[in-house]
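Next up is one chain by itself, shown in structure tokens, the form predicted on its own.
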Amino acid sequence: MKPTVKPQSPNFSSGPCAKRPGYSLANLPTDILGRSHRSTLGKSRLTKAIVDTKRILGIPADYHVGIVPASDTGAFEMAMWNMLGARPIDIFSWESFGEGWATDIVKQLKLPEVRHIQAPYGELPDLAQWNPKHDIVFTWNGTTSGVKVPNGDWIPADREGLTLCDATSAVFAMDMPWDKLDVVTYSWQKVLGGEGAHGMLVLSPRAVARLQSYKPAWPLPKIFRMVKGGELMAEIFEGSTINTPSMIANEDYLDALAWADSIGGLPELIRRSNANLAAFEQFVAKTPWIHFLAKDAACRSNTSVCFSLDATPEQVKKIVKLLDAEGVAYDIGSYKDAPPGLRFWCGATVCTADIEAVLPWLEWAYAEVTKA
């Protein structure tokens, strides 16, 4: 029968990810709008959400967090283009994200000692086939396979190498090795539901002497350039950004960092995820139609949840745009280069009793839709 209760919220995209709960943009202060960036207050803001996100995250003191233009990805490109080429570089890919990293790195940067090691959508590649004395590019959480790395222990304290990690879907979401991370980057909109456009950039002490230490063969963009004169411009990781960044997303941002404090920090959030991955594996366990696309339970995701159906192509999208129509779910179709398939976003701003409402619609809408 069709269900009637339906969830409180039916925002399950992976990016701009759901609002926290009892979100309201009327409760974001504007005393900055029309301000400079760079006035005291400007800067201050700014500031508090370097200083909250360290704490929140139990960064390290001597690592270094800026605010950078272009989401994850502009985050993410900034460190490759100011820090590879120093060594050998060994790629993990296991999804489209580390497959884009692979591509920018062979055919933009050109660089020639390239190994790159892949794995198919669901697996998770042979990580002890990396050279601790390359660099290494990876993502930490697969955002359209729903695979993970499990933890760092397969990254030796004694490394060479540094190990530049996307890590948009997994910060806030996931414990986080940082003594073993040595370049991390995440954007606003994902774990806490923030705005778009803006990356976050983190650098340990190791990173931070190889941009002191080597200068690429490349010309760097402005919006890239993260070293002056030899020394790095600190004045980046201290609120003082490279371009001009939208300050009401910023206050979006330190809206979802109070939020975080307010429930008990980083546990509860990693606390909020794992209860909405466990209400998904309690509802595969016992539905025959629906896989986890992340068979090994160890690697699999507890944000970016992707999901293979006992039904075509065709099938599967009827179900989503059924369950859209139904204002139940939006936006849970696969990412365009995954297998089709479902992905529900699970990360901590999702509540469980809207991920356990929309389970009978899933029954519902699969019945309906594959009945002879």
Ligand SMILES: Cc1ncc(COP(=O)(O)O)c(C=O)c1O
Contents of the next structure:
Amino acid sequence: MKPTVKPQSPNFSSGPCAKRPGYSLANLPTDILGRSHRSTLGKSRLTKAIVDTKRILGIPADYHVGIVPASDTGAFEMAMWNMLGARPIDIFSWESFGEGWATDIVKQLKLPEVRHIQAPYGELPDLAQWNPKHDIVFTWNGTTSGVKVPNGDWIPADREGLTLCDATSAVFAMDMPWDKLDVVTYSWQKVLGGEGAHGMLVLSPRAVARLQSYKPAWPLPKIFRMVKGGELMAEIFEGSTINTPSMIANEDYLDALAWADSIGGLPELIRRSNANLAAFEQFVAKTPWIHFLAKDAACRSNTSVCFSLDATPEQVKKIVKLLDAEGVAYDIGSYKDAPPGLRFWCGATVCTADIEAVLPWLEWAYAEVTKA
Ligand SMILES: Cc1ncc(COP(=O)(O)O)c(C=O)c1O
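Switching from the form predicted on its own: structure of the form predicted together with the named molecule?
After this comes the whole thing, all chains and molecules, with the earlier chain placed first.
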């Protein structure tokens, strides 16, 4: 039987992710629009984004947080191009975004001392293979396979190498062990449902020490430069961005942060993401034709939840199309490089009631598409 109740929001895309419940563009302040980002007002709005981010995420006071160009990719590239090459590098990858960083390190930066440890979609490589004398590059949550790092216990406090972590699908949804992470990046368009534009770059004191003591052998374009005369350009981490940011995107991010505060901060964001995953877990437990791509429950993402189906790739495509046409679930096809299947974003801006409402539709669509 075709269900009758639709989710309030059909937005299950893994980026840009769903806006927060109750979001309205009309609620954003507009006094900063058409003004300089370097005016007192502009600077104060950018600084607020940094200060509130640090507070809500519980980032240590001695860490630097900056707003940088080009979303998460920009932030992570900036880190790699500034810091890598000082030590051998261990890259761990298990889906396409991690693969992308490996490509840059090997083919673009052409760094010689690199070990690349991979795992197929659905699995996590053996992180214990990391040599803590080496730098490590990894993704906390593999958005295209739905496999996350379960914790930071494997990272020694007395490591010599730096830990460079792309955490764009993880921050605001998972507990991040900040003391174990030297470089963390994410974008506004992810867990809080912000706009694509800027990346956040989080640096530990050890990462800053690397920047101040190591000069890469290659040239750095202006939008990557964060060191001048051997000193960190501290102003970048106080709201003086390298170049012009989108002030409307910043207002949108501030709105998302205020919402996070209003519901109870990080613990509530994590609780909501976990509740959303739990709704899927109950469904998968009683439904024989759908399976989590992530084999180990401890490594199962609570943001980008990926499924394989007992169906042909063509049937999967039809299910995606059918649910889109019904207006009940948008953008739920697996990522282009991932195995055929479904991917539902279930970070905190997605309501558990909407996941519960979409499940009968999923059953209906599967039956429609697979019936003889
Ligand atoms: C793990 C991961 N890294 C990097 C990116 C690229 O992010 P952006 O498009 O914000 O640069 C994404 C986007 O989905 C991602 O999920």
